[in-house]
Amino acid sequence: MQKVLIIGSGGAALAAAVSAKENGAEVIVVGKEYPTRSQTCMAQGGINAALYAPDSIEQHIADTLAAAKGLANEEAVTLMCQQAPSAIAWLDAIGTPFSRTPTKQIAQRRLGGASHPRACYAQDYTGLKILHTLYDYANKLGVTFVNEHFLLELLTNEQKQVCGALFYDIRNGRVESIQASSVILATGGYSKLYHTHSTNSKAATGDGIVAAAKVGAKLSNMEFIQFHPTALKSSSILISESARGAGGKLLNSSKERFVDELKPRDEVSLAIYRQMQAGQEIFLDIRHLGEEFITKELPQERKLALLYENVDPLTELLPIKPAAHYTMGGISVDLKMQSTLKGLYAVGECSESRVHGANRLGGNSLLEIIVFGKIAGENAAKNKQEVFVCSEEKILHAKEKLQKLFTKNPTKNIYDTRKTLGDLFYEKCGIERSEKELQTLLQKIEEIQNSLNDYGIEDKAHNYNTNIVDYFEFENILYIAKEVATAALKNDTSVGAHRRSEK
């Protein structure tokens, strides 16, 4: 029996791990944190696919195609879209309790930039949802999780083939090896790289970006970070975009409209932006949507008003600014999800599977781990490799290592810096950069990396130490942080979400 070692635990990984399960392979899923805390869950708006007349398939995947503004291939835009039907048959098969219309089939709505509602919803939860059935259909099937366990570095064999990978447990401080036929990383994206302003969690760090490429994985795109238009000003967190798809407003201080608001989001993040460049302040206003509708089918808006803005938008107007929300770029993948390097696949945020390009349509990255993910699985449950013994030298290496980090004395704080770099991204590496602003960024990232000897952990506890965590976590950003950086200096074009000031 073939064995699948699934890193991350989201979405894009349950996808995978049933897939391969249900093809016969023995799975292990193991992720840094719970499975219903990934940040599949704050996919809130909808998932697209084309099921009602007058929408179509075509139509599907001419949107996606203009919106990633040429960048996108083709050939995988149209398997994720011709897919896409039968992926919502599956959620729905399997128990996604998607809202209804009064005649009782799926309910959809429309995001920035579909030319038809088409975003399957199951009211703003939707992510959550189905983050959460498809964890219950996993563990129906039988497939074993490994929780708390952070990824250190990916195992190859002579042949630079991925079989395995290294792990620090979490919970006990031990390190620990898992071999595999095959491994999937399913780890997400880096938009926390831009620290408090980006909606995701504090686990969004580019873990298995960074491991792949440090085994020879080829990275791409890496420049291009999608900024949604509405996130809460004073913390970044998310309203989905399913306000403006009901009809939200945005409006500047002077109460004025600026943009249509469901242009894609390039756009209007870019028009909100200039706006307050220009000294406005920006608002979402959904009052006139009225209780009844938003308590239907905007209920976790409200309540992520009230609690981070203390803003009720029945009666209030929505102070937001535009913040990192999704990577486009990652590990290259072929259409089977395989990476560059053989035994290694990659799915979701972190790869780069060619169907975003410049900029994602809204509503797209949810099919994309349903469509991507199920393939990825297959595809890994196949693959007839075998499986590899980690040496006890490179065991022994890793926890050296480890062990250095409770002997040294830093005199840099990992969380000040973060903070610190952060901001010079959103500064000078966000919605609009220029050469002169990404050469600063590029050398204090230099700075940072050539002064790691600085930093280190002050909790030297060796159960439960958050404080390592946030360590590797950091040592991942940097990296992400100059290939970022290099990646957006290098593109001199103006392009979807990668928009330079000088063109």
Given for the second form:
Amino acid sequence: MQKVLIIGSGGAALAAAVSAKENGAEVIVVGKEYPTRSQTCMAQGGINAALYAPDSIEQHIADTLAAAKGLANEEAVTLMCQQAPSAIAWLDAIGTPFSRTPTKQIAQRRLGGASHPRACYAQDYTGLKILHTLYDYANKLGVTFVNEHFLLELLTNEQKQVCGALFYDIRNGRVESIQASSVILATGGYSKLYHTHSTNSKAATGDGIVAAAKVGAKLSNMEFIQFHPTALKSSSILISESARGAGGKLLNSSKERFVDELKPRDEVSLAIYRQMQAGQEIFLDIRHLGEEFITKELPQERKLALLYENVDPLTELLPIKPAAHYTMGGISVDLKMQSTLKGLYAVGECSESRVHGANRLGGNSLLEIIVFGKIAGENAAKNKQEVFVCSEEKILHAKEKLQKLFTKNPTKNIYDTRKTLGDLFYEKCGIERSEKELQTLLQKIEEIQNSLNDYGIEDKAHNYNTNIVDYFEFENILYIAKEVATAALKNDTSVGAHRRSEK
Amino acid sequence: MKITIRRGDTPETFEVASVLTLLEALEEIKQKQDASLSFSHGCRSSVCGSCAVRVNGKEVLACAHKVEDGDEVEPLRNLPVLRDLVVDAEKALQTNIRAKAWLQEYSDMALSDEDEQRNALQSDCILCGSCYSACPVFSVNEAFLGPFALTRDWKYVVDPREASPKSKIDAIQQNGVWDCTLCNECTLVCPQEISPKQDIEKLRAKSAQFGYSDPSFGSFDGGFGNNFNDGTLQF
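Could you please show the structure of the form predicted in complex with its partner chain, as a counterpart to the form predicted alone just displayed?
The next block holds the full complex; its first chain is the one shown before.
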């Protein structure tokens, strides 16, 4: 029987897992958290599918390609959009509680860049409800979960085929190897590079992308980072695009509108950024939507605004700023979700599947994880590759590296540097980037990398050491930082989310 | 301000600056004072369910609790503590499998808005474990299915797309629906305002429709269900 190792345990991982299982493979899902705690639960707006006329699959394809600004692959986009209606039907069939219309249709709302209301939703808990339904279905199929294991490195054989991975068991500090006939990375994106200026979960540190790059997999479009226009100003907590879809307005300090709120995210974020550069404060106004609508359709938003900004959106303006939200770049994959390495597949935000190009449309990321998750699972299950036995040498080497970490005493603080790096990236590699600023940024990254020996772990315990997890994530973010800044410097053309300035 | 955190058997007091949420306070301690402090967290938006702890004897999400001077923080109950505020959730998650909390058999039908509203609240569950921690039944019956798995079952039982609600009702007779004391502690701590107690009551009514009855009827055990017997059904 084919053995499929899936690394990561969010929506993309679960879609891949159930698909591999249905295709007859033995499946093991290994994640650094628990499945239902992944980034997918934070997706609010919806999942795109052209279900009912006058919307059409052709329109969905056209909107996606237009937002991608020439950097998407038409074949990949067509594949995703064509399979969207059947993906929704499948999610319905496993029990996803989508909101409904009075005429018993699946309710849809319009998100930025879409020519029709196309995002199927479940209040503002779309990601949460899809993720939990996938989890229940995976339990039904008997998928094996190994939780709280941090990916250390991918294993390859002499033919450069990927055939397993090494993990750090967070609960007991042991190094474990898992071999498989194919490996699917579904480890998420790297928006946490921007640290406090990101809407993402703590865990979005690009772990799988780094592991793949280190064994030679090709990365692409790493400079394309989507800034969500409406994050709460002081905390970067996300206020869903559905707030604008429903008629929420963006206002500056003079309480004037300055942009069409339903343009794609890159354009709205840029307009906000320009206003902020000119000294304006920016607000989201949803007061006119009324209490009934906000309570039913946007239940999270009011709670979070009250908690983090002490502002009640029913009666007050919400102070907002753009924040890093989604990373378009990642492990380059083909239409089978296979990377440039045999045996290694990637899906979801960690992959660059050529559907988002220079800017992802709201509602297309949940769609991608379902449609492409199923494709990844199916292909990985069919990959006839022998399970390779990992050499003891690799495990010993990883153990030695860990041992060193446990014996040295750091003189620099990883937490301080994560914050510094995040602030620097927001400033120098944010919505606009100039050659000069990117060069300064790269220099700073190299300085940190050269002093890596001064960093380490203060907590030397072997049981549930979250300090070492933070350290692993710090190392990964540093690797990602170099990749992003280098790619941003190399690309001197302004397109979509990558905007070069002459400053 | 000062907060006290239970670490193993000993409470430890930390001085924290005026911060917004407990999670921010915990992060500040870890980053500036003691890197060994262990706690779980993720989204900081109250939706990933990672950061549930107890504060002053009540379950809260650390990311949604505004910290106050003198707060006493401890890990969730009824689960093995791995370290400081981190608990091992594996056993609790197994209850979803024991309760068969999934759509067993799909019945192809178009749902109305009202149909969807029937379990919209139950499907807001974030599996944070707060209700599991607050439930007093576990102290007398470790095998109890617990509040969230039962709410999850109700979510599917009430869903018109479930063609086999009986599969779930059958799965929750033993150490399940009748073992609850209806004390309502689960409801009081749920950050999503779900009431597992109400769902359990509805599951009991549904169980009766399928011919099951409360096994404690006819036995004089003071209303504690079958906690003290072998859990077999008495008809």
